[in-house]
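Listed next as structure tokens is one chain, alone, in the form predicted alone.
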Amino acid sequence: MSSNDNATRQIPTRAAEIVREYGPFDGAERIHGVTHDGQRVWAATEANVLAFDPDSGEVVRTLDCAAHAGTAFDGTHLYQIAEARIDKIDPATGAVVASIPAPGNGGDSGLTWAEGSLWVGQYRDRKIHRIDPATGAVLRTIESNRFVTGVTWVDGELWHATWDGDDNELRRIDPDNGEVLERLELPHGIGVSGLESDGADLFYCGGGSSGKVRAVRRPKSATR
């Protein structure tokens, strides 16, 4: 969004505090998406979705299902981007119970659940869509001025991740107009492939080809 360019430059940038790294995990060359179910962190690794204990770092469950990008949890089911669709998955069995089309038709990235809807990042188109989880219909769209590689909501705050070269960030944006409100700059060379809050003070960030998941401390903002 070109109108955000000046606003972005005026926002003070803070260094992201990486508090822990997990992985690489056996058999997982890449991390494509992450979510948190209140106890475990789930990570999409292309051939499967694995869950690990954030305290011990141990993998506690693996679901054999296609997992090419973002992952989300609605309190009961997992949602997983697989090619150009979003699969609704029973986390107890790994069974796909429903599928809807992804709005980016294969160009989708981040995924999260909030307010009864799925929120989907559309990577190179630099958009975040709110979609109907039953039909995939796009309900509204927010534009960004950088690639969108992860999206999450926490305490009414909408955050998205960027991965565009070696200088990347987590950014809090205004959900009404996409204006950048806060930026966390990651160390040079570290990108984010998937983003999810734990509902408290951490963000979990997929590490792409590093095969890692990183926990980043959520800053105390003016809204808290």
Given for the second form:
Amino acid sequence: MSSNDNATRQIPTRAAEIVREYGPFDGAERIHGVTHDGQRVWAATEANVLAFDPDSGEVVRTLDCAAHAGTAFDGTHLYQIAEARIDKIDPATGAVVASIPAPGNGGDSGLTWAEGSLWVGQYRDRKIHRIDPATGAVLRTIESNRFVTGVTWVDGELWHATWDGDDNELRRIDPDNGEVLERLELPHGIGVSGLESDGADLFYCGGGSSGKVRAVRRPKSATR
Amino acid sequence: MDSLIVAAGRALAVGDALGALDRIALRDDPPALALRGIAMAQLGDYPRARELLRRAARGFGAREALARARCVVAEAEVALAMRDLGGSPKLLADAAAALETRNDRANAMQARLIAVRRQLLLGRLDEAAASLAGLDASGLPPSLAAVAELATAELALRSLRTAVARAALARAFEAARRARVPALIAEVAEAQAALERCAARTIHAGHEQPLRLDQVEALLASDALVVDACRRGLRVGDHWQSLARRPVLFALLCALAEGWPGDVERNALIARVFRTRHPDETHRARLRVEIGRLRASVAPMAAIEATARGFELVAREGRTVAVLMPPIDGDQASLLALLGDGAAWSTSALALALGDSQRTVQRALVELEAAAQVRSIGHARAQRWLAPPLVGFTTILLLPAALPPE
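Could you drop in the structure for the form predicted together with the partner chain? We only have the form predicted alone so far.
Full complex below, order starting with the chain above.
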């Protein structure tokens, strides 16, 4: 993105409001990806994907599968980045039903499902790819100017998380040109590894090596 | 972090360096370079590991101070394993501070412990003691707690406080057991065994006897006049007189102390000190001169009296005399003791640690190499020296600045 630094000054910016923290969970030192299936929050913890109830905070399900980065849910299946591939997982059994190559060849970080496609954040390349969930073919690419960790879509808004040093943010970007439209600044020293909206007022954010998942309030934006 | 970095990091954490390299061998982004560096270090290729860690540290952006600091610490640890002690302590201290301000206590502690181990290897015991005193090891992972206790034990051993060392080693063993790191458990066990081994010999009234470290401590705490051939000097209680730079005087003193409580014949002294079996008048004149110098040097602690056939050493206030000898013979005992830790040392690191010039150390090494007591690897600046460990002997007393304070 070219004109971004100048544009940054006019962008609506506010402090992220952390509503609740979950974890750390037993046996899970780090969180690498987060998704939401309408009821439960799923978190990728390297050796497992676990699901917890956001009301009680209790872990209700643990799937035994490699989970090194982002997680997504398409209404039926979980998608999980592991090594340099994306596994399609049956959440009932934990079985991997299909795998496609990840577009960043292992440099992938965030993952979400929207509009019949998977959206993949490529960390240090500062990119978001829209890919075909059946083949892994890249359909289009959006560029950001910060390291991309989590990505999520909610109400037609594309949000991504950054983890690029000590001061990080959730940012809403224009899916057409990557321009930053809105920023939520996280407290100093807190990064986000994995981002998913609950479809309503909350974002769930993976907290990396803190082992936590944080719920952040989504602002009422001017466009809604 | 991205997916393959996480997967590779996971492989490294369980010691699968090849598995980690499999995933990131072709990547040149800074996190991948850092992991490749750590993998190479685990595989023992230290020069390559350092190069990769340096490139990684340079590659991280201005915003990534935490990642850069971790690379600096990892590189410092590799340098320590290579016994390259010439690195900048400031760089490491800055990295530790950067880690502390970002709440990475474990890596900050790792950085501080590397600095302490470096000071211990260089024989800077006061600095090491000050650094250790400032560390708060509470709530740290057991592996780091074990390393901290090992450093405490090493410091106590080298200043001959065996009870303190024993207690620290017991805590180190407990921590190493909880950490379940076999190499660490072995290192603690080895240090504990060192306490039970022969650390020195004493010659007292003509009888030679091996001593454990705690017995050496007891001897030095006793009220005897001790002629210390490990550190080349003499001491009574807290009073220490070094003769390290007066080799002839020290050789004379040793000969007289070994003969105590009797006297030692002139010709025997000449044979020992001037290395000749055919003494003439000039030798006897030189002996008188050297005895005069020695007498002046040791006057506060002992007298040297002429007898009918030679000279005798008389300690003040009727004290007994004991000679403390290295567990092994030879002028190069200190050098061998340093190399005895099994690591590869550069000539410059040895010179730094011994307080000798590089030339002196180089000459000694060449002699030892000819005698097959040391071996070298690499050439020119990359040359490193190795010796087999001195199995059966703890070498603590021969390390520089071991005791007593000068």
